[in-house]
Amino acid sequence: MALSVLPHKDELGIKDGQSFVDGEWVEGTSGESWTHVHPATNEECGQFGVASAADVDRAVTAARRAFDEGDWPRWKAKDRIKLLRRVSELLADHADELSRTQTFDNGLPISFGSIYQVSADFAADAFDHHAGWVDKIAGETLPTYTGSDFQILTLKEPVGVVAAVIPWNAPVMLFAQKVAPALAAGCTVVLKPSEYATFSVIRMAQILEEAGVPKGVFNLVLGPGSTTGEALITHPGVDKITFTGSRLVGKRIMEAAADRIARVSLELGGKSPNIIFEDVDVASAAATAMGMVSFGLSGQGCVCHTRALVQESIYDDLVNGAVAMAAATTFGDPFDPAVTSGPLINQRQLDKVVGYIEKGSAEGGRLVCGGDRPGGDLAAGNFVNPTLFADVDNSMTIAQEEIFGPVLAAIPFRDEEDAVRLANQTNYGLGASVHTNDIRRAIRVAKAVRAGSFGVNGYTVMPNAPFGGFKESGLGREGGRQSIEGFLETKTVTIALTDSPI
């Protein structure tokens, strides 16, 4: 029997999708629709109406009106806290449904849907965490340089209308990472999800509606980036753009924002190193290194550690351990709990990854395992077997460019200094890790590597911790206090204390 995801669509009750504008679910006025093709089978399994530029304008106008004329930015702190916590409770109540809908969107194996960082539990906690900041958004009082004629203070105010654009690989998590702090700060939002992962976002928008988010405060526009997304990021009514996705699109967003000096935060991917020293359990380190690119979304994560920098004395053993981990991969129906690894999101990404594998061999990398695609019933999907290249030079394309697929490059290093040099020898700086039992060395390396987040003998992302990148990995942070600050403006107020201030 051929692999099919259509029965799961019926179980989830997924219907054709609509945009959510000014408190109403609406069809796109363009009359166009987008067909959702599931990456595990390439079956056509859903549709949604595409929002035109006019639809985007209506959504931004609604958000503008809700911010400029509505009560939302001026809500009592206790009321906004109560609403955001209601959203959190509903997300937790529907966690299993959202996990399954996300699998329907992007093929993330259901076995990984409960992994905290991509789950509705993370999203629920993100809303709860940011609700806790609402009554702690505060400015400061400052002394004057010239005496006591003035009192100086600062106010923190919401930046305004936020355009949020999220990718397909972790829609549930990233919805919360952007929407929760924006709403907590008092902003209004127009969100565009990836056209390749829309239905879980629609369900989350329904939850916001059920929680009682006021009309126009949150809006959802559906469609491809080239049309719907372009209309959103160039709209003059948008005060801030927050985006997660490719470096190329991030650069376009900076260009669009520059025309009107809109605020921008960007998370643009990485080429993260995993530095493995000789004093660790090699089998465990090998499983971690290969598992990050072969399990779950098969390396389609911005912070996947796709460069394994391995000390020479354990290099061969680690490569052998990584091969064993790759062999443990299982593909199939992503709703099957026994399946460990998902497909690539579409044919274009499949072709891109295959091209990188070919280039890796052509440039002299030693292909140890993978590099091919599974056959049989799986041949209809966008699957690529976990691929390991050994003896990679850090200047090779597969060591420098973000592949976004199940490809690990193993690179030997001599000593600590050599490892740090190789780790920093990239235009990216999103994440990194070190595996060692020497805590002093771990701290030295953590301080020396140029990355926005760093793991010691493990790596994670949490809603209360800032996440973002150095260099071309982006601007700004999501999570924690820094996330809230990204949606605020600072206003300085000077108060004259005498009748004749100078």
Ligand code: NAD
Contents of the next structure:
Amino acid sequence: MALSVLPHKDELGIKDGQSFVDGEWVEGTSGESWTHVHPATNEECGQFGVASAADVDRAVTAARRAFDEGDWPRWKAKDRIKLLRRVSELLADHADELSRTQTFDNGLPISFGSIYQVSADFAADAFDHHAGWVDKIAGETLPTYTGSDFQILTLKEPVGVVAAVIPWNAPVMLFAQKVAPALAAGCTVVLKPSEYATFSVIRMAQILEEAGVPKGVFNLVLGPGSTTGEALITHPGVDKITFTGSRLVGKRIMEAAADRIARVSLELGGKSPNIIFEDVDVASAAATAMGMVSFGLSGQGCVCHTRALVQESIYDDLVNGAVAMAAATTFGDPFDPAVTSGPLINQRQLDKVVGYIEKGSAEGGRLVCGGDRPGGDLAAGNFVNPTLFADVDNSMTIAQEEIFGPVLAAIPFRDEEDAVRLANQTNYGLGASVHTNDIRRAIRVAKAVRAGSFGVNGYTVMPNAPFGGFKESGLGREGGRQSIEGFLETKTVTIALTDSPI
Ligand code: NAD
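The form predicted together with the named molecule is what I need now, so please give it after the form predicted on its own.
And the full complex, kicking off with our chain again.
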């Protein structure tokens, strides 16, 4: 029987999507609707009304009103903590349903939906973590240079109305990474999810409503980037834009923000290196290296380590191990727990990845496995077999550009110095890893590689740990104290202590 995800639409109770503006669920007034096409089957399986510029204006106006005139920024810490913890509890209660809805959105195999970093459990913990900051937002008291004529102190205040724009690959986790710290700081939010992953985000918005987030404090606008997204990022009522997505759109966000000096934080793409030294268990390192791009969303993760830098002495063994790992890939119905790997999100991404594979061969990479697409029932979906290029030079296109697909480039290195040089030879700087049993070397390499997060013999992301990029991988950090700081302004207050201050 041909693959179909449609039965899950009823099981999950998915209805046509609506925007959430000023406490009400509304149809977009653009007169246009967006059809959700499932990437594993290319079936049309849902739709939503596109929010027009007028809808976005209503959402920003509601958020503006809730911030400027409403109680939200002035709520008692105790009440805000309670509300954010309630959101956290509801997310945890609905974790399974949210994970299935995410699979309905983007085809992430359900076997990976429970992996902590992309799960509703992560989202629940992010709300819980940020609830914990609410009563710890604190300024400083400072001495003066001129004696005891003044007392100086700083206040931390919410930045205002936040426009949050997120991609399709981890909607549940990324919703929480943005909305939890923004609300904890006392900001109000208008969020635009990706047009390719809306239903799990709608479900999360319903959970915020159920938890009792006041009218206008959280708003959701649905639609593509070119219309709904542009209306949001260029709206003069927005004080800060927090964006996760591609480098190209990140640059456009900065441009739009520059016009009115809006605050910006950006979580962009990567070309993360995985440095593998000869003193490790090669089979295990090879499985990790290939698993990063072949399992889960088939390499469609910002921090997938798509460059394997491998010491020359173990290079051939590592390549053979990676091929064996690629053979363990199972495609199929993403709701089947035995399936390990998902499809590419849409036809455009499929064409892009196929184009990169052709370019890899044309520029002299040695195609060791993959490069093709599975047939039979799977031909209807956007699947690509895990692909390994060996003997890649770090200057080749496939070693420099983010492919966002199941393509691993294996690049040999001589020694530690060579490995660090190659790792840093990129415009990106999101993640990196080293595999070695020499702890001193691990620390030297961790310090030398320019990336926002670094794994030693393993890599992870947590709600309380800052995550973000060096170089063109972004600006700012999500997770932990730095995350909430990104939604605060600092105000310096000077208090005269004498009758005749200067
Ligand atoms: P994308 O940049 O195409 O889209 C991201 C979001 O921006 C979507 O909601 C889209 O509708 C919106 N958008 C597009 N054009 C816009 C515009 N002109 N104005 C306003 N909004 C606009 O990215 P994508 O394909 O959804 O996601 C993949 C990218 O996201 C990859 O580059 C990946 O590395 C990156 N990513 C980064 C992180 C991170 O934390 N650093 C996490 C996940 C994904």
